[in-house]
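A lone chain, given as structure tokens: the form predicted alone.
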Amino acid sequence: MRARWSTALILVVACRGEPSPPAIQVPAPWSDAWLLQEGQRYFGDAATRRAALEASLTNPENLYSRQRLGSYALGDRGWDLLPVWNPRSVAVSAALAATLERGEEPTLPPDQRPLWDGVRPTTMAGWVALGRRVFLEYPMRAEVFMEYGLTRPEFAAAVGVERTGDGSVPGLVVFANIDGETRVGITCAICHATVKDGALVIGAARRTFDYGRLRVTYDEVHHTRVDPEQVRRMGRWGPGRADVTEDDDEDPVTIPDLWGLRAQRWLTQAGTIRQDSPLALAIRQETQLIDSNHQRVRPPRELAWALAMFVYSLTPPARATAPENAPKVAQGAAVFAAHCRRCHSNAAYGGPPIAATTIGTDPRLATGGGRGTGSYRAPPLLAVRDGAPYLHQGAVSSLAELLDPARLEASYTAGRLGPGPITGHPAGTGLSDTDREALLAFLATL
């Protein structure tokens, strides 16, 4: 019995004396940190970035997830046997817009280094301004629509070919081609960022850019034999708006603001990608260039990781809410929580996509073969004062258009696609003139 009690006390003691293992810290979600640890999820092995693009397809049968699923994360073919493509690059400065203007061939300095040095970041900081350089530098592809337009400066300017206070041309670049030759291409900025008082401002989305009048306009002073039914379609997009789906359907969508996807956990209008890890993010930037590129190469994943976690990054800029409009500000914030937050319930005011024969909005896009879904997601709201047009095809021209209960009536002739309903998203249309004035004046601080 003694020994018993001994061997009992012993092992009490033992127990006591034993420090307890640390705690494992586990990343919140979305925190930089777990961010970090996904990287290096992105960067394993092929079979895990297949199972998180499998899971990020909201639909698998349109034309955009099946392009990806016959392509992507195959290992042994597809997508992964491209060559991998580090370019070298110059942002398109004053200077060479100005020897561009004047039909000189582009060239690139002969000591241009590949954009990337080739050293994987360690921290969130290194990652963002990584990123940064991918979305101003990295060439989506040669754009010969572009180099006509910087021969026309005073065209390039009407179609939305905006200048920096420095006269810098953001979204351009000069680019050695994989081919050889020294090209001129379009970045990530040509669409989604601005120029507001002279200073670039990346996220917004650019909606003086006129891509279908600068094609139109390019192939008839060289005479390009062009499809009639193309030339019509891309003549009817209009600024900020193009049509990027993979099918033949005509169903052009506004250029979107990039502010708060991280906060997203559906994106594209149509809720074509779901977006439960940041690996659906970085894989759609992967395939976005490689697919904009001609499927000729594909970038080094650390820059579609960059460019994800850049994108994240974005806010925009701050508002100041006057002190005398505080209390319609306040009175806002109650109309929209009783009204819009059931579905902009996310930080972004953003929200789950809805069944577009509940939105009642144009169906094409959401019917659509290239990357339909069925629904419509709710979009952020961050910004939204600033957003005009709205809806994902851009038909309602302001916010207060967009809440008057005028542009659902068969008489609606305003609409800025032209005369007749503007139908759909039918909240707040049925706010007294109060509570409409109240919640505009709430949106227009988000």
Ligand code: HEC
Contents of the next structure:
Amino acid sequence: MRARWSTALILVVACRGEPSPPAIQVPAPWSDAWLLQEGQRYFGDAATRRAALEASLTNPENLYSRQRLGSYALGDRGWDLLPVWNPRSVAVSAALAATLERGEEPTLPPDQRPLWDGVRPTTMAGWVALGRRVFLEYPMRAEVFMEYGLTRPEFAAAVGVERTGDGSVPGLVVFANIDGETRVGITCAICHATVKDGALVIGAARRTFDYGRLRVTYDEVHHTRVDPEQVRRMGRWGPGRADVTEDDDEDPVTIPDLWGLRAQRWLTQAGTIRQDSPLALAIRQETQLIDSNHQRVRPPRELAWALAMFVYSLTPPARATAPENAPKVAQGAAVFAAHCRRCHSNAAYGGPPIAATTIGTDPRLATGGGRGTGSYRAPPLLAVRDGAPYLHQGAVSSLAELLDPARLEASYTAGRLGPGPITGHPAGTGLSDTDREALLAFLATL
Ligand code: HEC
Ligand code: HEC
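The form predicted together with the ligand is what I want next, because the block you gave corresponds to the form predicted alone; please supply it.
Whole complex next, starting from this chain.
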């Protein structure tokens, strides 16, 4: 599409016989200007969105794809008919948390305005600012487990319901639902933001968040009748992992950092979504907000688009590099170029999907019916030093362990998910000690 358009422009110019290139600039793919232009396509019509959805589904047969193909951008049926929901919602501040801790019913100020003022931004900065609010304040759903957690602050802290220096609880909101009730809800920030030295780092995975344990404890305390098999499974997720697939098999994945996603052509660990244009991410976010809110409402599309623009704006916190390390880092860069770059090939050091049988890691997510594609994408490696545990299921505790050949042995017992080998991704396990040290020094600079 894009390529054809720019060729067409050149042809028009050539026919007119003009000597110099035209003033019309075709914005470079993934530049801010291009993204703003793509936004017009997303807002344009259902047929465009439908085509973008279809183009973005790597495997149309898995549950994730089938659900969206059956409901999204069908015009006169499916999710297009849902009411558009611009919620009244406030982030849980220290003061609000204190009332909830006492077991009081959640309340909203009566004059609380809806999240969005209804004015479509025109600049990237405007979209990003709106997207930040969506990320922190748009409810994904009401969550009784969280309401319970807030009445038990020590327990909440133990399952990763973190607080910033000022006592607010990022990722939790109080909001009015469409039935007129005021509830506690979760937002993107409960999984994709973390607190470091009292400050919020948006985009860093909340690796302390133990959703499985929160739910299991809630069910025990409230004697909720749940399938014992499901309880057993959720209890084994551990912090930083969740099974977000809809099927019954057990394939929890780690919550990923959201760094460098503009450079990534495949999204999610199994590469479930092909990202040829930002419409892919906007549609992912639109359908995620629909699905998580039990398919009863849909967000204004402006808010899904803003969310995508905000995600693209996220960069890891700055890191200092020690200059005395420079020769070692340079040696490590050469090792990376020789052993890693062919797969971790893009600007964020991620890359295309690799067949699960080739990479050799636990195949269950890749072959599962939920989001499976048969493959795992090479994940971005920005701020990878702070990104443990590693691999899609979080099997590896450190970069040193990833590069340690001992983990591949049948006799290996030190794995964080239990005894036995941590199979797959053998790259780097055959390096000399000096090359391995150099590679680790280089990875620490990403
Ligand atoms: C309960 C925790 C949780 C919540 C809440 C959550 N996510 Fe995620 N997110 C995950 C997990 C786990 C994955 C990995 C899924 C996979 O690989 O299949 C993920 C993947 C992603 C990805 C793909 C990243 C990549 O590297 O390809 C994006 C983008 C994303 N989430 C954005 C969001 C946004 C925006 C929201 C709010 C609307 C949100 N998430 C809410 C847990 C969560
Ligand atoms: C054959 C392609 C390929 C090569 C070569 C390769 N990788 Fe990977 N890498 C992948 C894939 C695919 C994954 C995801 C596997 C999974 O999650 O199951 C991955 C995952 C990773 C992860 C985990 C990141 C995270 O967030 O969990 C790290 C770290 C990593 N690779 C570093 C390296 C380094 C360092 C090298 C070179 C020594 C290297 N890779 C070589 C394909 C490759």
